[in-house]
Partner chain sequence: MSHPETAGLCTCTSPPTESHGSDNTAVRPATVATVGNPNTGKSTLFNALTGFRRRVANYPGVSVDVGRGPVRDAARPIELLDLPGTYSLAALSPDEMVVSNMLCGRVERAERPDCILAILDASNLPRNLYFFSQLADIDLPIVVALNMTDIAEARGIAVDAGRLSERLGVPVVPMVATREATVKPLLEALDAALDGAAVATRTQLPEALVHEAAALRETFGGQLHFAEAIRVLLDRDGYAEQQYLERGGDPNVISEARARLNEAGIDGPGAEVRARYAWVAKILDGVISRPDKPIRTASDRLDAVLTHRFGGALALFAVLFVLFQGIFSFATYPMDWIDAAFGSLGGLVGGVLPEGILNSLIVGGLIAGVGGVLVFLPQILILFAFLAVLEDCGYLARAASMMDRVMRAMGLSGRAFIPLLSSFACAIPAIMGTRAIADRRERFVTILITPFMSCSARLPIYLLLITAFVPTERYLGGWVGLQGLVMLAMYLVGVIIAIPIAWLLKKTAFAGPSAGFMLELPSYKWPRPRAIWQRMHFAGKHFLVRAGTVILAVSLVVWALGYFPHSASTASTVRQKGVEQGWDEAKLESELAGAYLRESYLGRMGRTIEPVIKPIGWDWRIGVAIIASFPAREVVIGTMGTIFNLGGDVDEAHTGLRDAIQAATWPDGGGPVFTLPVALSIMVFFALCAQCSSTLVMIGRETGSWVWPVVSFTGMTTIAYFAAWAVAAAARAAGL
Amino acid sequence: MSLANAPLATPLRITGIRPEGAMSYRLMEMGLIEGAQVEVVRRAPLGDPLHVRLGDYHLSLRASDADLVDVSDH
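The form predicted together with its partner chain - chain by itself:
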């Protein structure tokens, strides 16, 4: 399942990422890589971007970018 469609407030583990362009490499550098723990905390008032907890910190990213990330709930 992609991170963009993941249920809210559920601990997830990243299983894969398909980087496209410099920006998505930056997302990897921010810690969105295989094995990392994420959780979609909530969506912004207009539905996008997503507010995720990534490891020890919080990150706001667009659904279109979250779509490049595959996750599983263990």
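The form predicted on its own is what I want next, because the block you gave corresponds to the form predicted together with its partner chain; please supply it.
Chain only, nothing else included.
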């Protein structure tokens, strides 16, 4: 499943970043790398952007960018 569709308040593990030009590199530079633990804290009223906890810091991501991040609950 992608991070954009992930349930709220559920610890997830990043399983990969889908290649999409420079944006995939930008996501990895922000710390969204394979094996990292991530959690969707909340979504804006219309679903975009997402507030995400990654380790000990927080990010806001567009849903289209979060859709490039594959996650698993194990």
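For clarity, a rigid core is taken as the largest C-alpha set superposing within 1.5 Å between two forms. The structure presented is a predicted model; accordingly, all values stated were derived computationally and were not measured. Numbering follows the first chain given and starts at 1.
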TODO: Would you say whether residue 9 is displaced between these two forms, judging by a C-alpha shift of 2 Å or more on the superposed rigid core?
DONE: no
Task: between these two forms, how far the Cα of residue 21 shifts once the core is aligned, in Å - done: 2.7
